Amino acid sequence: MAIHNKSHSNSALMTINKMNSNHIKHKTSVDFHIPGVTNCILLNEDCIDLLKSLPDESVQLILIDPPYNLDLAGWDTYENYIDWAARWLDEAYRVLSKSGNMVVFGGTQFQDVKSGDLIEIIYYCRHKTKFRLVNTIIWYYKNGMSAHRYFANRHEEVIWLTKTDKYYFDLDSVRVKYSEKDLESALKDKRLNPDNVRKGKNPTNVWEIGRLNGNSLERVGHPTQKPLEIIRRLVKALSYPDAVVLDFFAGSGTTGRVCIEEKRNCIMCDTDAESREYFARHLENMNHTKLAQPFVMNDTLADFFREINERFGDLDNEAVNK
């Protein structure tokens, strides 16, 4: 039997529903345009250098999967993980917009000062920054590696941080559709808002999304590539069309591909020169799908921001209020 959210006892949700029915904007609403063309840039440089070159409050969503300091390669080795992470956390707070969101993938297996985990990042954010922790998301998957010295991992954690309480969040874009049977049952529950029920369920903070198998068609060659589905859910829920999304540990470039498909602008950066080859394979794969969208690859950040800013005065674009 499906267990539904008891929305009748959630005063905040009731207030939002009432405002929506009366066509009153919430304080977190954002006016945006749906662009005909988006912009993307991929730079091979250190993340700290990139962050320092970005203007204050210029980014809507920061979505990163940082190195875990496992000594897998040169890019995954730091003498003191949190000292290094603190540098990009401080800069990330500066460049994030007031309505912005930051998402960090990670784990919680701490060994020593060299290793990095989300617990230390959360601790630093709580005590050394003004970041707010909105959610911890559990990414659960059934396929994974075996283990003999501990229980085999079948999940990763994802933390969602914001700069203020006016963060952008579009739940409707990522709702999960009810089955016909569950929908019929939910619509009979007078405690639930029927408009929201028809849109679908809140996906909750536990997401069952499979890891990429070795023969997955999404694969582009990067060893820690994330599935498109999980990145897409985060991009759609925490940013809006024509917003700027930043991934300064770009890896395979999955974030960039999703941003193009979902009409967001994306800044990517990675010290690994192979990131350009990985991203090129993403674009080739994308061109064979129905989600392919027009985009421009910029060479400089100046060009990137100039072209985006010019679009704000384009009255030919469709204005949408959220």
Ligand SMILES: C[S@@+](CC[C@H](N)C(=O)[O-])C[C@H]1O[C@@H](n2cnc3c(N)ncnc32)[C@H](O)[C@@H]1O
The other form holds:
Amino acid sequence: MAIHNKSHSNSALMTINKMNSNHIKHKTSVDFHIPGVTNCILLNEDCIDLLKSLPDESVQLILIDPPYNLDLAGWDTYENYIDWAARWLDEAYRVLSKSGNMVVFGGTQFQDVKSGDLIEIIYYCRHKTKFRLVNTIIWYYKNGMSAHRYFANRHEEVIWLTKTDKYYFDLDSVRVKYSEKDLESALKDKRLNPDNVRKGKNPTNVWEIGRLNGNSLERVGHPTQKPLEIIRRLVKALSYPDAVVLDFFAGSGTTGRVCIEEKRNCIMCDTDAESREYFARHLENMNHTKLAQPFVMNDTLADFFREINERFGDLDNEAVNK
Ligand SMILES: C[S@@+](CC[C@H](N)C(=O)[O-])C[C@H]1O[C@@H](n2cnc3c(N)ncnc32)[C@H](O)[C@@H]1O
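Show the other one: the form predicted in complex with the named molecule, since we just had the form predicted on its own.
Whole complex next, starting from this chain.
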């Protein structure tokens, strides 16, 4: 049976296309300014302690790559995974702003009862929280381990959760340019909005981005470091310049580096003190690129929020005493 492509008769899509053509802003668009300098903080502490010290609705994007009890390292072992995860998921919901986004990296690698995985997290969010699931993104890569007793794994998932349906989303910032040949035929397709076609394609929810090889120049030494490209796409699409981004499983601090480069503020924490060394290497690498931007590294959350508030004057964040 043929399944019709209804995108050209989707009324929400038609309304957005019409608004774009008439240069009318969507109700979720934000009048942001581009800051001259941004703030960043990396704390060496447990995620629950950090979350509890953050004010309600003070964060615009939460981007995390949690441990899943896979015994990959000392930090990757919890007796009852979902009981533990529920504690940070509930706190994450509280600190997220109403237009905020949360993304969680993971997989569906369930092996035994003590393991955690994205399925458990989705189940918890769906049944025990008010989070809404917007997309499950398939991160597909061609490079990976070989296998003999099962099909070699070549994808991981990223879930995108929001608190309301008024979430911030900047598709234009992450559109993928058409090749010259495809652009020509796309411009002839009457179902497509020519302005959008010129801006590029929706990257869809299947992203082919290579994993970091052992000898990748991006590597700073963390065993599960994520590629800059995938973090950048998420930061650009789901937050705006000078927004507050939170990564409470920072690892090497890939999120922090991308936030500096993309002019967002970033709060990070990790229980592993080595995070600081990894992050220092990220900053060193960043300084050799044209993406380096001025930023201030804060020691306390009070300083972090005070400096952001001073820049805006109108931000709702209360400085926290820490
Ligand atoms: C999967 S790694 C994150 C890697 C990171 N995305 C990167 O690109 O480098 C997860 C990190 O969570 C940290 N971690 C584990 N349990 C934690 C906890 N309770 N609080 C804060 N950090 C924790 C680990 O030390 C580890 O560095």
